[in-house]
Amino acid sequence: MNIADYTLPELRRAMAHNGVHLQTGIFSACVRSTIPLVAEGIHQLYADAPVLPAEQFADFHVTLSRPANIRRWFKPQVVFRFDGFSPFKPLPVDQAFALFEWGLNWCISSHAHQYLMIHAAAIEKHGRVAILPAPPGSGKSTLTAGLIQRGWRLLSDELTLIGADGLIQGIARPVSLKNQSIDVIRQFAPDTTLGRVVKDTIKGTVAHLRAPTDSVTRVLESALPGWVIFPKYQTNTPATLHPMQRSDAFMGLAQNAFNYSLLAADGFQRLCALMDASTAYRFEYSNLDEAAQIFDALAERRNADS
């Protein structure tokens, strides 16, 4: 059963009760919520994700509700909670969706340590992964949010898990547009759905994409990392590769990861053979249509050598 066979007020009804149990990939959360447009948020861009059994194990148990005193009801607020603990400040209600989000973000980093944590995304083509590690305001979303409308596999759009075994794991959920992004976005795939915009958050204007029905169908195949590309939107920039040493692309992996110095000689060791296994460049661009074919490329090219 996927989250498509449910009508809305049906899956409305469902987590405002026991919950609803949404596997994402290779973790499972039970979401439990009375809050539309959390269940709104769910139904149109979660819509091929697996419903697990409610008896069945999940990894965490979230909650969105209103707080319990006058914000209830006046300039209304959500809490998300996690086994009833509230890692965050309360949200106006309007954020709700975009906060489960940010909470199940937060859930996967604070506790799947058996996994090398790197804040950067995931595509796939051909079986093998480039990994987009970049800070905010990059056009590291806007990169992946068109590349997996030209056929790369989305495997994570915020945090590439990598296992003991080298493989990256797959999440594939919505992906998050940030302000200019979403309007780039509904130019060039005006097909594809994108979830309600909410403006005034603290990442400024934010819109979700629902991730291809490929990619969520596919979500449990790992895939083996290939390349590790750094992007950089620049305005009326030709799409640009340019080589990165290895050792400068290790110490921007291991910046931007979430646990490398937790997991010590290990997290070392996992960084170490993934750039064995990759090649690295920075990247600038400003057409998305000229950074898919440059991408495209390198898919064909590693291919072909394989």
Contents of the next structure:
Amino acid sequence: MNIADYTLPELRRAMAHNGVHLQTGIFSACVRSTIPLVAEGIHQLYADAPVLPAEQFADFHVTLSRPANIRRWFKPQVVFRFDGFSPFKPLPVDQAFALFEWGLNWCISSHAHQYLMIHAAAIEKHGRVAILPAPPGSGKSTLTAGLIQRGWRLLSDELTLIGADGLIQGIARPVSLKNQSIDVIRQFAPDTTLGRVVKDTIKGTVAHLRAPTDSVTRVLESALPGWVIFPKYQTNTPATLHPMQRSDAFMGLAQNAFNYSLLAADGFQRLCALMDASTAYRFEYSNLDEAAQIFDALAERRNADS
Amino acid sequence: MQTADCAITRALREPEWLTHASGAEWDAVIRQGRRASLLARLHYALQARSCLTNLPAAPRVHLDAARVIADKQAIAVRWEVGKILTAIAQCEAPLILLKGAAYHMAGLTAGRGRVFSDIDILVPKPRINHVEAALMQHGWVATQHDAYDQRYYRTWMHEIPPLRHIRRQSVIDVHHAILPETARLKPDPALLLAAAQPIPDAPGLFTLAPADMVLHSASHLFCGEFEHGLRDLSDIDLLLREFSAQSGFWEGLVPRAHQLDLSRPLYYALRLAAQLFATPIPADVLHAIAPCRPSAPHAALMHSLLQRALAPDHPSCRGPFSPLALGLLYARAHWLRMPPHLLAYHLAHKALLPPKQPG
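Now show me the form predicted in complex with its partner chain; what you just gave was the form predicted on its own.
Every chain and every other molecule in the complex is listed next, the one we just looked at coming first.
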């Protein structure tokens, strides 16, 4: 059974009562909420995600609810709770779905230490993954959102998970777009499903893009690393790849990792193996079509070599 | 019943159960264990019984992830203890480790997978100023800047205000006794110091004697520290099992409890460990400690309160009476920590002159 098998009122009711046990790749989350925006967002953006039986083990139990104070009614807010514990301050209720996304990211990045976790997007083509680590504002999510419309498979736009076997594991959740990139993607791919646009969040204006159906159905296919690419959006710059020292890329990944030091020697070895299997670049771009051409050329060349 | 005899307790008591537990049972084990900081310990328990490979993959990864954190902490504690040893080398004071750091460094079962945030050490009171100064010279600074809090610790407590390392953020609690100076129970620190034992192959490091380690843990658990109550009781269970093999341990335990004025905490610890973790305790030890139990109604009340207070802070094992039980035990703990006039003064000060929040 998938989310799409529910009508919106059914989903809203199920989420308000016992919660809905949502599977996103290797993780599952039991989500409870009486807030309509959460059910709406999940209904729209997780349509292809499987729903598991309630009695099955869930990795994370999360609730989104109105606080039990004046802010329940006056300028209403929403609180995210992970199994009763609230890691964030309440936000305006308008941001409920975004808070669900951020909360689930937090659940994964603070618990899934069976993986080396890097704050980076991961997309795959011909069996090889391009890892795109970058600080906010560098155009990482825009690039990811663009490339997954052009035949790249989405593993994740925020969390690259590197397993003990060296393979990269996907979660295929919605891509978070911010500010101008929302319009850029609307123009680049008018047919995609974009969720509600929410203004004035801590990250500015935010909207989430539904993961392509193919990425969701193939989410359990882990893949080998192929490239580590540090993207940078630069206005009026032709899309260009600049080869990068592996050692620099290694340090860049370590700096963007959530749990590199926690994994100690194991983390070091996983990154070494990852860099051994990857070529590293810096990438500047201002146009998504050009970017897609360059990425496709990379994938074709690698495919021809192997 | 919503008590400490919950899913995580059962999992630690009989890890083999988990090889055929249902999805819903696993759900409770992982959630309670996460809240009680017991998942890494459960990983070790399952490993010791070669059960790890027979577990369902989904909950198993949570145990593996907890183990990653515990393993990293084991490295960090070793490093940190080395730094403390260097810092206080000139202080003419032995480095006696307490609780988590002691279990880790002594290689005890109770140290495996035990997560903790502070390193506790015990120092002879006359040397405590030297030790504090030496630690400050090596980068540890006071965490309590409020003058009243400083005085509270230094006049009445059994430790100086916690010290935090300015770069590594590690926290040391430097103790000169195991209970506050104002407490009703008065375990003599001189007896603990005299019985401290060197850790084999770790020059300069000491732990308390085996019986004293058990009694120290019991004293905290039954004098009001319930935040990690179930974890602490599990420590006691593992310590008792491990020390059982040492000749003279059981014979010495109850007499030592009398000597240190800790018979009542030992009574509760033994009784609850046997009940919740099935700790094997010789009949003559139970017989010897029996006279230390309180009157029947008092014992029944305390037992019922402790059962609730030791449960992990998770909705699946907290019932409608849990807050009341915790509140009563908290009040009792303060009552035991300070005589009434001091307690009244302390509470009044905290109520009337709350500490300024930084920033």
